[in-house]
Each structure stands twice: as structure tokens, then as C-alpha cells.
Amino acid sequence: MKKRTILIDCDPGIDDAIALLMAFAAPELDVVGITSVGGNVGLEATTRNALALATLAGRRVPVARGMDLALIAETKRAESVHGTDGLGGVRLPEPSYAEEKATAWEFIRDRAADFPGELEIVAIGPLSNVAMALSAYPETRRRIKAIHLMGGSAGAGNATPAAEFNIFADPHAAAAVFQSGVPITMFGLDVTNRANLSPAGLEAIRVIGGRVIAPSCAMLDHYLTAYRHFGRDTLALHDPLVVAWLVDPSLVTLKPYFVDVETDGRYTTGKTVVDVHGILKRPPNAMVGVELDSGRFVALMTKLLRSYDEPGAVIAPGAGR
């Protein structure tokens, strides 16, 4: 079975915490590598996290430290969702390794030669980094085969009436990699809010236990809290999605849209506009998710996470902490 190359561009954040969970245990792909940016929280825990991530899975993938603030627009970040830490307070274990020395953009230029037409970008937060990659680099726009992204909606928002949280946060680097000519896919609220995990299924998993399934869990309680205060009772697992179509592309319905992102709106700036109805006449420039099996999604999020206790299975330095 030949792997997945993919290189997650995250901003940990608890949906990304279990998405790079869930990546580094399946053997379907290859992670060669992590750049963190600001987002759901500041760049300094972005980068700490994805690093006592890895070690905590008992992997040792190479971090790069990206973008903290946004091009153009103004910074945006999602404490009240996701804890001052990104993590809801839970503790993991002290990274047992440095960040990279090259920035983000940097790496990804480099991972995109040493993997020429095989390396595909993971996005799951703000898009800076990517942007910056591919201004900055021309050349390796054409060395990425794809970019997987977790933003946008064809129809509401999260941030604002109009705009999913992720494009918000950088409206312009969102507009040009969606203009950038990489081919796209883009998990958006219209298929991620369907990603559905109930408090009855998050118990479910957390009865399993285990080094990796215990941590996970907490982190999900805060983030049950936070949805609960949104009048929700069910968690939207945006982020893993991206990473269990990767593993299973079976899960997820897609359709061939145009998409742009609206950058000077007064109402929808931040806002993907889907060409659902070919009104514009544009090619389209994006594989855009439009339906889920969401209990198969939970079914392989489950084994995922729970594959950390198998027989064999790595055991992470400092985990029991």
C-alpha cells in the first residue's frame, strides 16, 4: 500500500489536536511534516501543541513555526472555544523535541521539492502560511499535487453570519490559494458540521480509555462546553474530517464548484462564495464536500485513536503524566 505524503498546516486548537492524533496513527499516511500558525489560538501554543502532539502519539515529525497574525486583515482567535492553552487545559506531555530552525513557508517550499507532485497540504487553520508558501515560491505551486482544507461554507457561517472561521482569519491568504491553481478540496461547515459526536458517543469512546483516548476526551469535554454555550449539544469534529477522508475518501461526497473568498464585504468579508449554480460561468477551481456518512466517521475515529493502546503500538515519552 502506497502512503499518503502530507504535511498538516494546523493551529492546535482541539479539533486539530485529535485530526493530528488520528494522522499520525493511520498507517495510510506518510505526515513529513507540521507548520503551525496563529488561529484558534497564538502562535507560541500553536507551535508547543503540535509539538507535545507528536509526542504524545510517540512520533517525532518536524514542526515549523508560521504566520501569528493575518496578511492583511485583523487577527482573530477562538479562546472562548478552544482555552487560553488551544487544548482546554489538559496536560500532555513536555515536547520531547525543537521546532524547526526554517520558517513555515520555508518548509513547505523545501517538502514540496523533496516531494515533487506527491505532497499534499493538510490546511486546518488559517490559511498564511500556505499563501505565503506559494507567493513567496511560485515554483512550488506546481510541486504540491493538492491542498485539503478545512474553511469555508457554501451556505452560513460560524465567525459571522456570513464566514467559517478558519477563512475569516485570513480572508486574503484564503483568496489566493483558492486563485493559486494548486487543486482544492474544501471541507466546509456544509459537510463538517455533520461530523457529529454526541455526549452519549463521546462516552462511548472514552469507556475504551487509553494514553491517547484519555487526553482526547478531555480536551472534547471543553470543547462540549463551548458548544453547549452556542445552544449546541453536539461537537462538529471539523478538523478530523479532513484527515479521515484522507484516509477514506468514501466517506465524504464531493462536487466540482468555482470558489472565491469575499476580502471587502461589509457583511461576508471572510465568506467563500460557492458557485453552486454556475451563475458566474468561472471553471471550477475546487472539489467541494457537500455530503457525509457521519457514522463511519466516528467508527474510524474511534479505531484511530484507540489503535495507540494495540499491541505493538508506540508508547509515547512522559505519557501518563
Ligand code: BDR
Given for the second form:
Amino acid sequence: MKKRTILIDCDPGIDDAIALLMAFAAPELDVVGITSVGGNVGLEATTRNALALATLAGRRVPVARGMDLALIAETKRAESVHGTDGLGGVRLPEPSYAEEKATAWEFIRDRAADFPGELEIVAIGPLSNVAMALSAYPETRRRIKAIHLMGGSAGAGNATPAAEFNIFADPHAAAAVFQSGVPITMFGLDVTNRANLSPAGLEAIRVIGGRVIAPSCAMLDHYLTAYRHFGRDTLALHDPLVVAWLVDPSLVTLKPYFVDVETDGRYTTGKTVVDVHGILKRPPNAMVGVELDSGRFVALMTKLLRSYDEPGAVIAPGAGR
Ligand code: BDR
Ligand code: CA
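Okay, that was the form predicted on its own. Show me the form predicted together with the ligand next.
Every component of the complex follows; first up is the chain already shown.
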């Protein structure tokens, strides 16, 4: 089986954490790097969390730190959802290795050069690092196979009435990415809000138990408490949906649309404008998720998280591979 070569740009973040743990476990994916970005919480925490999550998974995937703040926009965080440490206060193992010396954008450049035409960027935080890499190194644009991002919405937002958090956190970076010419797959709230896990579903995973399932469910408990605070009793697993789709593309129906980002609006800054009716007569620049099979999504997520405890799949924490 030819594995997909992926680099994950993330701001862990509870749903980022689950996405990383799923990606490390998937035999279909070769995670060749992680870049951290400030988003849900600050860069110091997101970098440390990425290292700790790889350590929990028994991996030594290189982690390069990137941008803490947005290119231009004011800083936004989501500590009310993810906790001040980004992982809902759940303690993970101490990182067993150090981060890279390169910046995230240098690291993206180098990995794209290592895997020309193969590297797929999985972007599940604000797009500051990806925009930096594409702007600083034009050759990197040509070498990246695709960018699969969690962000935006064709409808309502979650950070503002119009904007989704990852795009709202750095709208100028997001606009640069959508305008870059690199093939884009967009998993917006239209689908990720339906990548649901109910409280009963969470309990069903918890009873399986295991060294990765236990801390995952503890993090999701915090996430559920935050969701309940906002009046919703079901978790939306935004970032994990992108990883699930990489493993099984039949989970999500995609449609080609022209997408751009509003960088300066009275109410709409950070909104992804998705031209679903083709009114602008612009060629599509993104494949946009419009439907998903949420039952199969939860089953796949569960399978990947429990695989850490299956005979033959267990890797001692810190052993690396
Ligand atoms: C996105 O925002 C963050 O809070 C999550 O990690 C996810 O990437 C959802 O809007
Ligand atoms: Ca995220």
C-alpha cells in the first residue's frame, strides 16, 4: 500500500490532539512532520502539546514551531473551549524529544523538497505558517501536492456569526492560501459540525479503555463541558474529520467551488465566501466538503484510537518509529 505523505500544521487544541493521535495510528498515512501555530492557545503550549502527543503515541515525528500571532489581525484564542493549556488540563507524558531548530515555514519548504509532488499539508489551525511558507518560497507552492484544511463555512460561523475560528484567527493568511493556486480541500463547519460524538458515544469509547483512549476521553470530557456551556450537548470533532477523510475519502462528499476570504468586513471579517451558485464565474479553487457519513466517521476514529492497544501495534512511549 502506498502511504499518503502528510505534514500536519496544528494548534493543539483538543480536537487537534485527537486528529494527531488518529493520524499517527493510521497505516495509510506517513506523518513526516508537524508544525505548530498559535491558535486555540499560544505557540509555546501548542508546540509542547504536539511533542507530548507524539510521545504519547510512541513516535518521534519532527515538530517545528511557527507563528504565534496572525500576520495582521488581532490575536484570538479559544481557551474557553480547550482550557488554558490547550488540552483541557489533561496531563500527558513529558515530551521525549526536542523540537526542530528550523521554523515551521522552513520546515514545510524542506519537507516539500524531500517529497516533491507528494507532500499533502493537513492544516487544522490558523493558516499563518502555511501562508508564510507559500509566500517565502514560491517553489514550495509547486512542490506541495495539496492542502487539506479545516476551516471556514459556506453558512454560519462559530467565532462570529459569519466566521469560523481558524479563518477568523488569521484571515489574511487564509486569503493567501486560497489564492495560492495550490489544490485545496476545505472541510468547513458545513461538514465538521456534523462530525458528531454524543455523550453516549463518548462513554462507549471510554469503556474500551486503553493508554490512548483514556487520555483522549479525558480531553473530550473537557471539550463536552465547554460545548454544554455554549448550549450544545454533542461534540463536533472538526479536525479529526480531515484525518478520517484522508484514510477513507468515501466519508465526505466534495464539490468544486470558488472560495475566497473576507479580510475586512463590518460583520464578516474571516468569512469564507463560497460561490455555491457560480455567480462570480470564477474557476473553482477548492473542493469543499458538503456531506458526510457521521456514523462511519465515529467508527473509524474509534478503530484508530483503540489500535494503540492491539497486539503487534503497541509501541512503547518514546520508542519512536
Ligand atoms: C476549529 O477551531 C479550533 O478551535 C478547533 O481546533 C478547530 O480547528 C473549529 O472551528
Ligand atoms: Ca485546530
